[in-house]
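First, one chain by itself in structure tokens, the form predicted on its own.
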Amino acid sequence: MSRVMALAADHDGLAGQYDFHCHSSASDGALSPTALVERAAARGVRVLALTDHDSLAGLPAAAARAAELGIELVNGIELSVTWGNRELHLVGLGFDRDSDAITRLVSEQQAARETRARRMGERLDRAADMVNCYDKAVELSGQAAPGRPWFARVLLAEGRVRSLQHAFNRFLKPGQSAFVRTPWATLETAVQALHQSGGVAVLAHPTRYGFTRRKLRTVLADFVAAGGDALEVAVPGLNPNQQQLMAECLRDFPLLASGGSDFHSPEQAWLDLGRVPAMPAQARAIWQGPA
């Protein structure tokens, strides 16, 4: 049984004391894995999942510091996947980080990320009149496969944009000159790898994809058919209509409820660690497992 599913045996309730979605400098977060765990502890988090983008690199250091501070660290990852011609994100929780299935998938995802990063750097060198943009992003991030936020920081440091958001709007978001589509793993492949590794698959931040209600239900039907386990519904910033939609999705699909801050940086105070809203009424939390 997945470690996240076993939490019910260890805790009477985790409301306000968990965070199952956050990022460290092992992907695109501002804090090191150690500093992130320390911040979580200072904010009363008892159970934390570090979910870096397509990376397991931060988990050993995070686990060591969590053990020192008495926090339960759940192995986590945020996987980029393809659904049709769209990119979705799956949060994986509670898997064996040394299993062949997850390490093989992560290796493939990292190779795809590095190819994308090199192509992105080449495009920015032309479009933004830069020199060695990829190398600068690598140096800044300490990664061979820096994601778009690192390139945005390079653009800002070089004075090519007014802000990080301007970098995305001008160069890095879909449809702009430096955006590069990536051949991610399929939805089905990612879910299978998580299950083979003893973990569970959560559809991350479902309201952020810009789907209509009907399209979202189609996604959820395919996610359930692929073996998906949970829906990330307890997230900061949902309006009442979105909250109602999440409750309806949990009612209509056999999915558990998960949640997290999606913390990246202390500068985003509204997404701070542990700032996870209450689950919808009647939701069955992921740590409780299936009924």
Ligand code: AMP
The other form holds:
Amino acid sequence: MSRVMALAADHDGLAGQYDFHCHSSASDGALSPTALVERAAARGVRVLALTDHDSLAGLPAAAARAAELGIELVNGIELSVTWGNRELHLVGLGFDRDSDAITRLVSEQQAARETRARRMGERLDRAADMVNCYDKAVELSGQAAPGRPWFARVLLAEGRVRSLQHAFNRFLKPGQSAFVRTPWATLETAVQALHQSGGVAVLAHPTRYGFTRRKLRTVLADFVAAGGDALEVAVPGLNPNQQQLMAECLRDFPLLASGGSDFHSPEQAWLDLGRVPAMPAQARAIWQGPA
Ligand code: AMP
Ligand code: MN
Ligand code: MN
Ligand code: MN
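For the form predicted in complex with the ligand instead of the form predicted on its own, what are the coordinates?
What follows is the whole complex; the chain from before opens it.
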């Protein structure tokens, strides 16, 4: 089906040697795409997917550096999607990064992000007594559509918050004054665009949405109905109950298993590149393809 599916032939198991979820400075990560690939290779990662938020911008440089270092770079992205009145994250893997379907979706998402960033800036100018907050986030990020972590960094630099977490809690989370609801692609549209461009769709970090078990199962039923392929179950830091829940979801829904660190910065050493736990027993990994 896609490049991800072709990996099975080359790699036996890949435990500790893959990472299918991480971020570079093309979205909200600290490292440039090339520095990210260098760090991954140095840490023993053999197959890496760069999955920046709604952006393909880091992929060419990452792929070039990966080729030089002899590791495999899988094209990836983390798409923000709308599900009812909630935002979910879909990791897309193994697509053709030049295909019309994915490039069109990404330009729509970037347009939505820019409108959102401008509004967020206006709201922070008022609520946090800032001046030209949007312009400052643009400057700091080097992006026209900086995401929330960049605004958090601006707020921290100007002494409006004690920490990045405080910025989210005080201003940027849903329900807070600078959270801007955004018309992201729907789950169906996003899955379709990934499939049309030759990729697969993975529901990212299922335990991080604050859903009840019942609600999560509703999401998964919708995700499967939309054509979703896999669930991101091999992620750092799950407690035994969450591991149990992930195993149950894999048992009850026709989904493959993916995994990744969601690495953003070397400062978060506990979720470094390639630090991905083993797949649950009986899981069918994404690189094995459907049974
Ligand atoms: P955005 O894509 O602009 O909605 O920003 C989402 C990103 O912000 C996530 O991928 C995380 O990197 C970060 N983030 C989200 N929620 C929080 C939070 N509560 N505390 C710290 N960082 C967060
Ligand atoms: Mn992020
Ligand atoms: Mn996410
Ligand atoms: Mn992520």
